[in-house]
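Only one chain comes next, encoded as structure tokens, the form predicted on its own.
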Amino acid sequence: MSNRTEAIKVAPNDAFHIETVLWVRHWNEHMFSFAITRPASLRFRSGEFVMIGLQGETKPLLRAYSIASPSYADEIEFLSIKVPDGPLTSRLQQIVPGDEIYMARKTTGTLVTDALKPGRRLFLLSTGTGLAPFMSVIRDPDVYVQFDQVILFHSVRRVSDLAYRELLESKLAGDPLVEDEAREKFHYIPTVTREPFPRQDRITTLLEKADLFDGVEGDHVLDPVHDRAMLCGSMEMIKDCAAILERLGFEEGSNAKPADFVIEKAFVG
């Protein structure tokens, strides 16, 4: 935590909104969440990302961050890693309520249901902070209208990296807009790869094993006829899972051409 006595202030910039930090939650030494005020003019689709940042030496220092709050939320929420030597995250992890942050005026992204064809089951496959856009998607009421089941996988190295675990295990209990639907349709499947945990398989392994569907009703096989998927996380996971899905007959979609699964190319490189 910072020992600053003055709040961070950023310089006026017509290309960005200047928003105020509302709260910060440090999950562990590797990961934290925070929320900022929402501009009245902002419109976005659940699952999109936006450029945010702080003032650099000569210009704003910006990075793309997925929005973790749903499209209707009054505040804009993010999930971030902590990189000690990172140009932005080394400073961003020090923020406290009252600090100011730049946020771009336009959001974009492909981790949206508009980029998928209609289906019955939606699989959300994430590692680490790749969970962020799916926290937006699973809290959007429209998702439960579009799909009969929403299955979220979150793979991390350490148990403490399972951000939002309590909320997810409760099936979003207390959420006034999706609590009832999530109780019936939402499934949370966490896996931890480097510490003891009930499930320790990597997502790529789970994709090829029957226990991928533990607690999930329906066929225990992925079928491009009615299954849809979104992938977000490490480049290795995304590339490996995309290859598996394509072998099973899934086609990658986009905003221009909806199909069976989507990835966020801005984070893959």
Ligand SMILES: NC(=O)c1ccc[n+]([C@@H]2O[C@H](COP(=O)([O-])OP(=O)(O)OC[C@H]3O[C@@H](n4cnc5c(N)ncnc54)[C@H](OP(=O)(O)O)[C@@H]3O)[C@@H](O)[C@H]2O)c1
Contents of the next structure:
Amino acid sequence: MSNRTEAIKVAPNDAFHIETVLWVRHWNEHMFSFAITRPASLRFRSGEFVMIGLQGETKPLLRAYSIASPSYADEIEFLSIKVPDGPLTSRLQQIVPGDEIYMARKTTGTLVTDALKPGRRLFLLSTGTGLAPFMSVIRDPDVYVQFDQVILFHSVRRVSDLAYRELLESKLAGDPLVEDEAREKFHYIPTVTREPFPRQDRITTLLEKADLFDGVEGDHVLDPVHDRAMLCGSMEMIKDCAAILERLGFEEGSNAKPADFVIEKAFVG
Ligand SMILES: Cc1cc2nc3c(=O)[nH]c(=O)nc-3n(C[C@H](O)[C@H](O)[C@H](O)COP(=O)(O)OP(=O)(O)OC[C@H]3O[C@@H](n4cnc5c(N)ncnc54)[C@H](O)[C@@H]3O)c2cc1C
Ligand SMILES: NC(=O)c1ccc[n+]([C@@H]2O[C@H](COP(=O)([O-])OP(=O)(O)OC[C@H]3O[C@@H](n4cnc5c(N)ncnc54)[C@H](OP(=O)(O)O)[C@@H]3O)[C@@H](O)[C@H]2O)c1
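Show the same protein again, this time as the form predicted together with the ligand rather than the form predicted on its own.
Up next: the whole complex, starting with the chain shown before.
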């Protein structure tokens, strides 16, 4: 990003914050995380997304990104794909601390507990970068007040795609606001579908086999009476998981009409 700071900047307008990159962590050749400064006026709900980007030729080049940090966090964190010829991420993957990022003022999204009816177990079903909004939800202390168990599934192609694996396997150890609750209530269920790994089934197969629940208390079949779910991944994954949940009697919710499960695509295409 060496010449980015010299680029002619669009004058900041009311729609955007211009924030500074604080750190960058590359997980592998496909994914990286980074954090930017938090604008004082930003308010969002854990699980929401926002438009972010870089200066383009004449105007900011923006894409939708889930915020991976919880609503109270001092820094705003993101988990990003690296699309080799992607208009934004071919450049975004080169950011370094001190670079500037555009961020829209408005956040939105359906992967929020407000869009779910009260329940006992919260299932977070993700593939690829669909993990991002759930990194926000699981680090929010309120979710452990609302649910007895929070069960995160992350399905990826390769072992190295398991971003945040160490933190998740540790049950968020070291996070002062949630580590005590998470030790009791949080469960991480990674699955790797194209390399040897202890669990290799797709989430859909795990749901069908009712084989989800290493260490998770209660029924092995999801029940709309007390279970709630959030889905984030490719369109196919969402479609297939939603069909299974609907067969089990789950109803899709929204901010306007909270129900049993909510969906959001992790990317378009
Ligand atoms: C609601 C919403 C939330 C999103 N949140 C995130 C997020 O938290 N992290 C993130 O990396 N992306 C996220 N995306 C995707 C993001 O908006 C961009 O598509 C992505 O940053 C690539 O931008 P690009 O300009 O490089 O390529 P684009 O032209 O946007 O995409 C090119 C192609 O790359 C593939 N692709 C794009 N994004 C992904 C992805 N995340 N995973 C796998 N394949 C992908 C698709 O096939 C797409 O057609 C989200 C999209 C939506 C709609
Ligand atoms: N390591 C990599 O090769 C890699 C990593 C990241 C991104 N990318 C690139 O980014 C794009 C998308 O990446 P991605 O990793 O998010 O891909 P993805 O194809 O969505 O795969 C992610 C995980 O979702 C599973 N999955 C796919 N469709 C599903 C469905 N209908 N129901 C349930 N589970 C489903 C996959 O299982 P299956 O393996 O069984 O399909 C895999 O475990 C690809 O075009 C790829 O080129 C590649």
